[in-house]
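Starting off, we have a lone chain in the form predicted on its own, written out as structure tokens.
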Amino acid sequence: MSTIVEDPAPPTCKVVYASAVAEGILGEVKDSIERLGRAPLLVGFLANVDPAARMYASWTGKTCLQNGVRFELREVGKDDLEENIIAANADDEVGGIIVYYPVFGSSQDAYLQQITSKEKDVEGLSHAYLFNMYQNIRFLDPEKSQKSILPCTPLAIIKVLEHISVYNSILPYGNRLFGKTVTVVNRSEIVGRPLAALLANDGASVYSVDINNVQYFTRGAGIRRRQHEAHDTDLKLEDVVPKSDVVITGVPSKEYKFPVELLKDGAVCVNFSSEKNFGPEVKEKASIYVPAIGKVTIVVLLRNLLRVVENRQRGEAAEGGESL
């Protein structure tokens, strides 16, 4: 008597790797370099001994080399960094500047972020860019010819979500996350909070989770407000995750593991931490899982570089036209 062996059920979770997302953005970078007609110079300043910062600098250099962008890593002492940034601001040869943080690990780092010229800030950390981001202002000029710069890692996550069609391209630009509920586990000023604001500005209902509480980012019922507002809540992680279409984590701890049993079936899960926040069991609940985004972040950095160079050119052309 023969035994019928049933085929195992096909896997329901698709794992999407950063390299696939980065490939599409690299096309934009190459097109911009062709339009520019020359290889722009990106200068990176390393003033710490953080191995993660050095690794990021190494990845930046390799990606630049592979894609026709010049990169120069300048290792300087902490006390000399400010002077070196100011000199790079004034150097016409320098197309863009990136500083590998943390440097002092204090409010002095925030000061250094504002020293970098807005016209060369590829990280989108200048006050003008942050103001535009939180206010949902997407251009630098009334003619809307110069796009504002967004921080690299939050923008990389958005590019990932666009790639996997979480963004609904049928809806108008700026409202393409309408109807989506997102939980972001991280509220750092560099990634988590800007990301929650960007997602809410695109129409999502966003729960921003940190060690202290859960905040709710929204453009109001029916996304009627122009920009998001943030509200403190008494909610807990277990209250918001089961109703979330997308869960994004960025907890920089080897010990932290996201409780995947809270996920609703078919949720999209994205990890932007250097650590693995999700265990392998995430594939039993998620429909799409993105384990890392580092390669996308580097490519977005190059995209930002080309954008600041092109913005400078357009600004100079506009000033020249006014003087005629």
The other form holds:
There are 2 protein chains.
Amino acid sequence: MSTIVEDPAPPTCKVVYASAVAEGILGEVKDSIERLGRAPLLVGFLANVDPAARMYASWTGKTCLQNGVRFELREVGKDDLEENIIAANADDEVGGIIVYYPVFGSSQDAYLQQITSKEKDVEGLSHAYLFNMYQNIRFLDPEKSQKSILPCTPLAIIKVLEHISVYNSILPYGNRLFGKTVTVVNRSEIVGRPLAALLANDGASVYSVDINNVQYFTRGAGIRRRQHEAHDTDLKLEDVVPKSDVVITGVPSKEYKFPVELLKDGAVCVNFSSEKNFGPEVKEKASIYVPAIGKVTIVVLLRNLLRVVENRQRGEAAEGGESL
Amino acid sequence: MSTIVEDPAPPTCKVVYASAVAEGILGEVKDSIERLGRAPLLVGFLANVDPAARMYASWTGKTCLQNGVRFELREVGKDDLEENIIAANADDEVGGIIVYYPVFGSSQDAYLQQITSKEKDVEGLSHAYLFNMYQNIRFLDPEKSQKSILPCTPLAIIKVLEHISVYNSILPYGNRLFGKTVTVVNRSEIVGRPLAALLANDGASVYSVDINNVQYFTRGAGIRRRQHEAHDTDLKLEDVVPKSDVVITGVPSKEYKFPVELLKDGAVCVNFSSEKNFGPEVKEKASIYVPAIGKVTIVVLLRNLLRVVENRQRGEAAEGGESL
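Form predicted in complex with another copy of the chain, following the form predicted on its own:
Below: every chain and molecule of the assembly, starting with the one above.
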């Protein structure tokens, strides 16, 4: 037994920034544009004065401009939005459509989300896409030539986890999170719940935490089910975090700080909130820390744009229609 | 000038009860069942302990039993509901499906609403039906043989207004509210907003009132537009009620009482809230008063059931498939 007091080792946490992850995806996007032979047009609809939405729109414009995608921001009154989306659906010039929510900020927005035709929906909010995501159906056609579209923020988080090798590419595609336990703090219908479902569908054991309770998303022992199931538990955050390999937070509050002391040593920590949900002490515990993912989300949006454009081409080719 | 004080005339208000309206629709339902040659099966899913939902389910069962419709109530956990609906979609024995909301009571319910296949959706909540309703598209097929399905409570109110001749059958179908001004107090996504849209699509000038503001729904001067448009106004309840021929309330609160003194003399008053939004003094002002519409809603549900079953038959016949 030694009584010598050792200096603490220097933090060994690797901080990974969104820009590094975005880089790789941008390469893919550029290749697609080249194959396409012309710049696709993304139309954004802004029908509110929400500063966050306006910021997101301005970021989209900038990223499009830098990467050879045409972007048109159409500012319309909220009462004219439905008709304007319908017109853009019908316009062959328009490659993809994004609507900056909230518009009405009520359940009327859920109706509007279904107005954008799925052939132009770069956000992945069409019911057909959401259904495929929850049901773990990855393609739109039996020939598996057209991939289903995933919602941007959850997909951006997946791309981050792939980049930092939480996804183990030794395992077969579709099971690459088998053996991993993940806690997701946020169960919104826009990010937290679809994310928990995606991770569980890829083989992870997922604890989905919101203010009410902890839900468990899993494909079961030996991941024998082909899709996840979810159920309520009586577990608390302090029960699930110590056994989690990965902790992902998305609490939209300046005041909220994740209780870092619960983390197991060497956990992977990812924050997708625009607020800093982890304090700086996270670096004393985590092996990898991703402080923000916004830049990945925008690039994933472009990737989805190229995907819907290519899906449309393949669909037309399959129908023997004109192939651009 | 006379100084004789006259006795007030006795109230001349005609009170119309839902049962009288339901009667006529039931006749239609019975005729359809006879044409069909066998009792269709309605499956209800109950995944909550909400007493109002349970009450609605029990009412549905009773009304089905009385009218030759088979009803099966399936109680399932909320986490199993999605899979159970999918199974019922695929089951040829099942004629129609109703889900008793709320299930999660969050925006997750909006996702669930799109799980029921539109071919079995007796509630009219499928996006394709809602889209047709707002866009004033009345049929599903170009041959106009299959009518689009309308949500039960708004449709029940329309049936009430037809019964009491607010709809003027002298006017051409689709324009029968031309010249009428209607105030609707409630703008929920489930009843108030679709109702305002339906009434405006049928030619009325509609003021849609909620806690925030008054919106105006109209097909414009001379009802020249083929569908309504809606916009915010700076008007107040006291501006719009005195010029309204019809006032429809749906405020789910025991405390709320509509300010009857604003009514124009001889207005038609309809309440669809389960609470009594009008005090008894409404009979001193109104020409017609409909205190509740619940019984019409249930019968409209059966009518929708028969309609989806018949639409499916027509669809199959048109495709050259088997015709039952």
